[in-house]
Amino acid sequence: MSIVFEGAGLTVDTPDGSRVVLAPTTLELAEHRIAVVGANGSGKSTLARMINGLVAPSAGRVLVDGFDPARDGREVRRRVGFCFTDPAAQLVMPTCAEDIELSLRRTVKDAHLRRQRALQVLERHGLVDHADASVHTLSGGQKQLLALAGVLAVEPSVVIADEPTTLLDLANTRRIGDLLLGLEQQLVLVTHDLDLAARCDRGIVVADARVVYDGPAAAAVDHYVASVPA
Amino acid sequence: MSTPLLLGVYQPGSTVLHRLPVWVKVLSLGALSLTIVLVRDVRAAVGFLALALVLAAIGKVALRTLARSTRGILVIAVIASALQWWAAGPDKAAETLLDLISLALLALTVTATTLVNAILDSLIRGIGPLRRVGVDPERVALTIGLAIQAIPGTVALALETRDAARARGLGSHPRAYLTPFVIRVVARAHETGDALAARGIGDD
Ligand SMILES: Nc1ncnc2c1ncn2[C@@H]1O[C@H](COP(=O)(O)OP(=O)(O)OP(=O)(O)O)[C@@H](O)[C@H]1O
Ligand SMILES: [Mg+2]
């Protein structure tokens, strides 16, 4: 999967002047785990939003595989997957299985088969016994664990997850951690946890809008620790 | 956080009532509850409320979802009878509070006994011919499970803007609550829309 940055960027109108939320950029994505660090409000998000069409560039284009979010979100969407931080979000149906019927409805209509299929994904996943339960019953390791069982269901590509450990205790951060690194498909992954960045296979450092580091994903953690006043 | 209504929970089973065709069960629960909205009466408001307990009797609806489920209706039709008491008398308050229950025991068991993607399949089935005339039957389906999805999730909104204003010692004042309670309810939409485009929900 290829995923390109051409001179993508975005500028705001807000009431006091135009603000840059993320300068021009150019970045080719090839790598299998890519983690992107850096301070809060520095543009982590806006990059890995503009990857599925969240948000769009207002200068400059981003392609995976070819294809623009901007104008074939479809096909991007077909390709990409994308993990939120806060799983209450993107849970939307009343019980597990029902949620990922739901993720289901693009490519399976069969109602019965698709009852089965989102069985089987809660299987491999260790939630099958929570199939009909409420998904306001489980924790919140299992909630995330469910919502990223939802974006695996349709087979994506590419995995993007914009902090998808930040609201989890140790052990559901080791979970889910180990889950996302150990991924056949290429990830990109924004991430506060610089112990999980730092095991990927390249970094890239966002600051003030820009990306000032891109390289080992250990060098990066480094750069960004370094940045940091003491 | 403890989950203060517990709307929507299907409960499996074999009854009667998870057998019945899923369009039966809606219209009917539609067709009941006008009913008991129109008739204007005391002891068939007692009779109703007999009907929607055979009912969820016959869909075996767990005890303690019922107990859970009707706290919190309760406490909504207890104030609604005290303002028809207040109004219109003891008959009319004695007749509201039945009423209500009622409605809300019909509508739990049908959800108890009917899967929410079972409904979206039924009322896409339902208004499909409609897309003639240029409306999307997958997205008004999805829509009305989302709304019935979206009451817990908000109500639990509600209960921790209220903690949050509390811990402030700001109880006292709804303006404490209500700005950010309703912030954060159109920000959890956002976030649930971004979430549900990035899934592809809505794509064809
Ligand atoms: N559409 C927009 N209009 C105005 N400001 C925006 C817009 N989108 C993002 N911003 C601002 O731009 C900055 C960068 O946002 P972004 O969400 O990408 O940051 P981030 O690096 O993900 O931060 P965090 O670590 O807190 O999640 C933030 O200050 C945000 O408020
Ligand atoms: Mg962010």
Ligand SMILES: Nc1ncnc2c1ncn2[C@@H]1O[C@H](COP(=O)(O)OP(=O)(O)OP(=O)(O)O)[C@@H](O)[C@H]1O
Contents of the next structure:
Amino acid sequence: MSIVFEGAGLTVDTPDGSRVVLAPTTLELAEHRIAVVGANGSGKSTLARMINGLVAPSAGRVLVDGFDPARDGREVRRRVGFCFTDPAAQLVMPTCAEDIELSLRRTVKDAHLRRQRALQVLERHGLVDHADASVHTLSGGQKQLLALAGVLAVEPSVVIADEPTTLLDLANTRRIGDLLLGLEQQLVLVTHDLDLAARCDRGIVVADARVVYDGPAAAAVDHYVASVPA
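Moving from the form predicted together with this ligand, what structure would you give for the form predicted alone?
FYI, this one's just the chain on its own, none of its partners or other molecules.
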């Protein structure tokens, strides 16, 4: 899967006018596991959201396998799954099984088969015992795992994870991190977890809407750490 950012500069419209998200550059993401790191407000999360059209650029463009999320939203969403920082943004149905069924509604039309598939997904992620439980009774780690399971249920080619471990304790951070890094799908990981970032194949450091380092993930983390004032 190839993801390309290109143009004289990627900008987005805001109530205060246009804001540059990425200064003029051409950036192609083709590696299996890509970490994007940077300070809060650097533009990294907005950059990630452009990949599946959650944010549309007013200048410049993003291409996912040749498709523009702004024009070909359906094709891009078939290929790209997005996992938010807070699973509450994704868990909208009353029970765990119903939430997975909602993810499957476009690809599995038969209700009985959809239920079976949902249970299989929950079994795969160790959540089948909670199939009929309210999503509100889950722990923070279980909620994030369920949100990720819903994304993976439709078998996207790319998974975008925006700070997926920020709200988790150490044990669940490791569990979610290991799951993400073990995916067959291409992973674009926006994170402040530098240990997790260093385990990726490629690292991109963003500062003030510019790519200031792009290279092996561990070296990217070292560059970022060195740039932070003592």
